[in-house]
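A single chain comes next, written as structure tokens; it is the form predicted alone.
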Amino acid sequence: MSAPEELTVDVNGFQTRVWRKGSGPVLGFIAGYGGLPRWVPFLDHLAERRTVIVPSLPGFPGGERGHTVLDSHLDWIVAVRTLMEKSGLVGADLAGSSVGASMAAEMAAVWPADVRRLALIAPLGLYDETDPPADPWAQRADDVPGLMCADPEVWKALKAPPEGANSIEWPIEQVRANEAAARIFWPMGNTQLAKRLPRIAAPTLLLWGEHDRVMPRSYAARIGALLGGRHETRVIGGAGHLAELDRPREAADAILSWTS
């Protein structure tokens, strides 16, 4: 994999990383739980046909400590909107996974004219007490890899320190990403996103890993009902919650075909 271009933008006084690679129409991607401490094959597959822009959420890898000034869900929505504006994503196609899918859905709901087509991989932000999602923040550290990916080794490889990484800063950055996500979804992962989903005007693709252990597949039907006829749901075989990590080619191809 060749390295992407790396830029930084200011969000609330914190420098935030933005990756850019490829050519063609712009496609934004907002990463899932844990963020992206490194470029992954899924993004390369997207960049084969699109200009892929990948902004880091505040507090996630590449997002410094920007989450520390976000005290409400509205703060997060405004911060991500600012990030989209400064990354050149207003009016573009937008995809996201897990945590990032929830924020991508918020962008499409609050500013419906500014997202052309939308792809969501198992978004967080909804909660049904009769079929509750798993709580990633309540897990033992050893259980998280198998919760996020069908193949736990994929998660471990994503989070493994690269050669030459600062041995102290790397794990701090990973813990900070979990803290940032917790600030978005406390309490119990319910951001009341369901109330805003009917505002989404963009045709929406819902992607679910076959073996998602975080968000039950019933939530795809719940989201689809709120979107009406403007959506399609697909299941990625052999994938877990972060389907783009388990099955990068399949997830990328689904998104590319939907946004073409």
The other form holds:
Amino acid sequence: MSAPEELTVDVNGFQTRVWRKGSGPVLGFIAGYGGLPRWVPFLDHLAERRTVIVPSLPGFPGGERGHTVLDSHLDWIVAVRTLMEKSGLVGADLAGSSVGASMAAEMAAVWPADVRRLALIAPLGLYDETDPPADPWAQRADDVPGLMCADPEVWKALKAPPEGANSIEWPIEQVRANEAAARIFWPMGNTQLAKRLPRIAAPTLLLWGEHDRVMPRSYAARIGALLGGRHETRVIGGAGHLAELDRPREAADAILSWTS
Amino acid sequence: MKLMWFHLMPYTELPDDFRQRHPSVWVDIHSELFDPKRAHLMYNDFMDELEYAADCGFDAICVNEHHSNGYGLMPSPNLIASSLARRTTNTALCVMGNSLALYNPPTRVAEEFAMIDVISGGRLIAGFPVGTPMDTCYAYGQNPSMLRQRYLEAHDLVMRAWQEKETFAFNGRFNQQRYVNIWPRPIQQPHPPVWVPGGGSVETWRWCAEMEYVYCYLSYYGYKAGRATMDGFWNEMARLGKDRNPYRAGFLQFVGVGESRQHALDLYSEAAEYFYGRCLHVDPKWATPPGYTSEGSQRAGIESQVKQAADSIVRGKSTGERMAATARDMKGIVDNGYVIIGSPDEVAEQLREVAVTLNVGHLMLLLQFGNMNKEVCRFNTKLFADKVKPLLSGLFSEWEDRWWPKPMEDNLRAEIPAFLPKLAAE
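Show the form predicted in complex with the partner chain, please, the one above being the form predicted alone.
What follows is the entire complex, opening with the chain shown before.
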């Protein structure tokens, strides 16, 4: 794994990290719950064949405290759109996971002409009381790794402070990512995304970890039924909610083939 | 000094195996444990106890707000306070308090507190807590990432609603109300005294200093655990150039008075173990909604842990986290200072030390706790009032309590129809 190019763009006065790596047609990726405190193998796999651009969401690692000025869902959608524009992702293929998948879906729904192909890994944003998503903010600390990934060690490795990290600021940054997600989705995870899904015109791949314990797989069918364009669902064997962390090669291959 | 009588209103019949069979006393405590007909008796006992404390001469009686909580049966303390306003005459009514961000619009708090102030003839102390994670974020679904900003804005709205003479428009970030003009207006002018219960965050201390509000540290862990927090508070006051007037502060303390220490142990062990064993049994999954604890407090918490500082159990910790590490047997409860017990002289001596070391002029006393019955509660209350209170009342007489209610003159007060005088009935 080699390091990506790291740029920053201004979003509402916050210097927001944008990673860039690889060559070929642009493919954007928006990270899931907890964000990306470090570069991960999944992104390298994408970068083998594409120019991967990874903007941080406000409040997520790399996103400073940008979430603190976003008070409504409209604020969030406009901030993410700004991020898309400044990262060069308007008109590109777009992928996202979990929180990021929900925002990618919003981009494709509100600006349907500006997303070429869409790949969503277990997006948040819907709530059906007959099969409710898990509450990621009402968990004992020890339960979170196994909730997010099929292999809890994968999550722990993502969140472990690297050598030389500030031992005070690092854990605060990880809590901040959870707070930013809460700011969007508290308390139910229902952002009424279902109302906007029919506007999505981009062909859409729905990816679900076989053992997703956050978003039940039944949401793939709910989302599929509402999508305006062509769509397909694939299950990634052995993966949890953040399938791109548990099974980076399989998740990347699925996205690369869908957007090729 | 002021000695105030505080009631949490705990449900007194949680089963013996509550800890084993139920995950939490708060948020998702099962409804099968609540018997409304038993609770009818509990509420009436509790309100009798509050009225009795007023009759016994405590300076104030105090109530507070909790939601979905097996040890706090007051989702609306204002309902209890309005009843107490009619059944007491001279005692201050401390509502500790209304969690401002939970009221929509927050104007409701300005109105209801004004009602209590008017009905009681100006005896209200207005408490403005942020509220615990369990109450605010989980039971009431408030977004932890916005809770504090909403709280501060709601505070601004309430203070303006109390003080502005003309109808005004409130154009807030979270609250927009085109016509704000509350009726009634509070008796106490410019507004009832404002007290702020909080954890150990520097932000809250600074804000209380800036606004000239009373800061209250309402912990269930007594004076030993409270020492670091109150030291932090006074250090910050000194840094800001504020005087050491002990009436800037309030502190909660459990107390059990007996004829002797052994008598007190015999009387209060069961109730104390019920409280610390069952009532504080909170599932840690409700402890830390992200964003509830400010980044400044998180930073202070991590730093104090690294330094193994005395306040690491408080700094950056939410109520739920603190509850996870609690002693549950009477020896631990007493040794840790959660509950002060002893003969009247022994209790007075310990409380004097608490008041002086923490420099606290408002002591809020929990003389009913856990499943303590009315008879024992009355005994504790009366013995304290008769034998302990006189030994402490003169403390801090050199300081002025600028944060105490200023009721209207006696001769202008309404005549309240007679009710059963409890002392006379005995």
